[in-house]
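Only one chain comes next, encoded as C-alpha cells, the form predicted alone.
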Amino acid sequence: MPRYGMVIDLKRCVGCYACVMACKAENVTPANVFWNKVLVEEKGAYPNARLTFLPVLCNHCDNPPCETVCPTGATYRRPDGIVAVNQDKCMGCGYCVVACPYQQRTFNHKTAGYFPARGLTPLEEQGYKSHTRGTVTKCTLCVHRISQGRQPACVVACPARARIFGDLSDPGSEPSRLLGRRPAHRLLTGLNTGPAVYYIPE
C-alpha cells in the first residue's frame, strides 16, 4: 500500500501562487476558501530585505488530530494516508478546525460565489456541489486525480517543480530519492503527527 506525501523544495519556490490557483480552479472550492496557501515573509533589511515564501497544505498526518476529536468519524485516515471527510458525516462541530495544528481546515459557512450580485457562475454552480454547506473542507491531496494515476493539481501548475508528489512507502519514488538526497524537515515535529509534507530549506 503507498504512502503518499509531498515535497516542497524551498529554493525553487517563487512564490507565484500557481499552486493555489490550480487547487481553487481543481476543487472549485467556495469563495474565500483555500487549501493551498502561501506564507509569505520578510527578511533582512534594506538594502538586503527579501521574501520567503511557504506553501502550505494539510500535512495528511500519520497521528492526525482531526481524527482524534471528529466525535463522527467523518474525519478518517484512508490506508494511503490521505486524509479524508466524508461530508455525509460532518455535522460541522468544528472541532477539527481547532486540533489541526496547521490550520489547514476551513469551515464552509456558504456557498455563496465571487460575484454575489451576479449569482454563481456554470462553474461555481457544478463544483459547489461537492461541498456540502454547514461541514468542514480542507486538501484531498486531488484523491480524484491519483485514482485515475494523475499527480494533484498543485503540482502539475507548478512552473518550478517545487512540488514532488509521489510514494514515500516507495525507495524508488521521486520524493523518497529527493529525501535520500537532499535534508527536508517538517512542520511542527514537536506535536508527533507525522506530517506527509516535507519541506527542503532555501
The other form holds:
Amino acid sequence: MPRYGMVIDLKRCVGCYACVMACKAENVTPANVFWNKVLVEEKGAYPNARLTFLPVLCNHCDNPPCETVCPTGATYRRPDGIVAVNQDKCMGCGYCVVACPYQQRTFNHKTAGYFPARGLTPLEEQGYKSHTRGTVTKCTLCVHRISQGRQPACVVACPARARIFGDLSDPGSEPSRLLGRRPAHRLLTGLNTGPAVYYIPE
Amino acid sequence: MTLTVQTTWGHLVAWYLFLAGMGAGLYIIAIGAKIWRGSTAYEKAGYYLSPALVILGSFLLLLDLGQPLRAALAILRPHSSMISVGTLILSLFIAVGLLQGYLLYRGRRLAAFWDWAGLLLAVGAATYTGLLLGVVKAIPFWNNPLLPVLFLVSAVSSGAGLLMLLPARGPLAAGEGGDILLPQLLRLDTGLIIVKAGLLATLILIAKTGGLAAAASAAILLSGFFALPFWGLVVVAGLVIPLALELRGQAHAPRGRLAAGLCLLAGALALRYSVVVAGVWLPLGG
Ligand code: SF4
Ligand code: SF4
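With the form predicted alone in hand, show me what the form predicted in complex with its partner chain looks like.
Everything in the complex follows now, all chains and molecules, and the chain you saw is the first one.
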C-alpha cells in the first residue's frame, strides 16, 4: 500500500500562486474556498526585508485530529494515507474546522460563484456539482488524478518544480530520495499529527 | 507569523453552551437540594425547566449544522467524537428529565435512583460543554483542563441565577410560604462566584504567559475586540455585582435578588461568547 505525500522545496518556491490557481481550476472550489494556499510573510528589516512563501495544503496526517473529532464518520483516512470527507455523511458541525491545526478545512456555504451579478459560469455550474452545500471541504490530494496515475494539479502546475509528489513508503520514490538527501521539516510536529507534507527550508 | 482567530463557531454555539450549561446547572442545584437538603422547593424548576433549556440549546446546535438532517449519524457513533459523546449525554439527560417532569405533572415520582442518574447526567452535560472546546489542541486557549471545570462551576452558578429570577408565585415557584432555601442558595452561589473568579483568572493568566496563540486569545479579552463584553459582562456583571449583592445581603430582597440573577445569567452567556470568539489557532509557518 502506498503512502502518498509531498515534499515542498521552499528554496525553489517563487510565490507565483500557480498551484493555488491550478487547484482552483482543477477542483472548481467554491468562491473564497482554497484547498491550497500560499502564506506570505515579510522577514527582516529594511533595506534587507524580503518576502517568504509557505505553500500549505492538507497534510493528510497519520493521526488526523479532524478525523478524531468527526462525530458522523464523514472524515476518514484511506489506507493510502489520503484523508477524505464523505460529503454524503458530513453534517456540517464544523468541529473538524476548528480542530485542524493546519487550518485546512473550510465550511462550504456555496456562494453565488465568482461573478454573482452574472450567475454561475459554465465551469462553476459543472464543478459545483461535486461540492455539497453545508458540508466541510478540503484538499483531496487530487485523488481522482492519482487514481489515473497522474500527479496532483498543484504539482504539475508548479513552474519551479518546488512540489514533489509521490509514495513516501517507497524508498526509491522521488520524494523519498529527496528527503534522504536534504534536511526537511514538517509543520507543528509537536501535536503528533504525522503530516505527510514535508518542507525543505530556504 | 500570522495568527488566525477561528470564526466557524459563533453565536449559536455560544448560546448552546450557555443554555445547555444553565439547564444542567439548574438541575444540579434543584435536585441536589432534594437529595442533600431533603427539600422539594426547587423540584418543579428542575424537572420542568432543566430539560426544556437543554432541549432549546440542542435545537440551536442543530440550527448551526450545515446538514441538520444528518445529525442522527452522530448519535449512532457514541464512541467517536466529543460531539457524539455529548449528544448522547444530553439526550439521556433530556429523556430522564422529561420523564420525571411528566410523572411529577401526573402527581407521581420516580425512585430516588433516577434523581441520582439525572444528577450525574447533569454534571456530565455541564462538563461536556467545556470538554467540547477543551480537547481542541489546535487552539491552545481552549486546550486547558481548567476550562471544563470553569464551565461546570459557571453552569451551576447560572442555574442559581435562574432560580433567583423565578417568581414567588406560579407553576415553578419554590414553595407556598416563599423561598425557604434562598439563604442557602445565596451562600452556595457566593462560593461558586469565588471559585469561578479564581478559575477564570488562572485560565487567563496561563494564556497570557503561554505561547503566541494563547497570549493573543488573552489579549482579545483583556484589551482586544471583545474587551468590553469581557470586562463589562463576564467580570463586572458575572462576578463583581452578584458577589457584592450577596455579601451585603441585598440579594435577599426581591429587587436585589432579581438584579443578581440577571447579572449571573448575563455573565455566564458572555463567558461562553468570550471563550468561543477568542479561539486563536496555533501559528503556522516558522
Ligand atoms: S491537515 Fe488538517 S484536514 Fe488535513 S488531515 Fe491533518 S488535521 Fe485533517
Ligand atoms: S463538519 Fe462534517 S466532516 Fe467535519 S467533523 Fe462535522 S460531520 Fe465530520
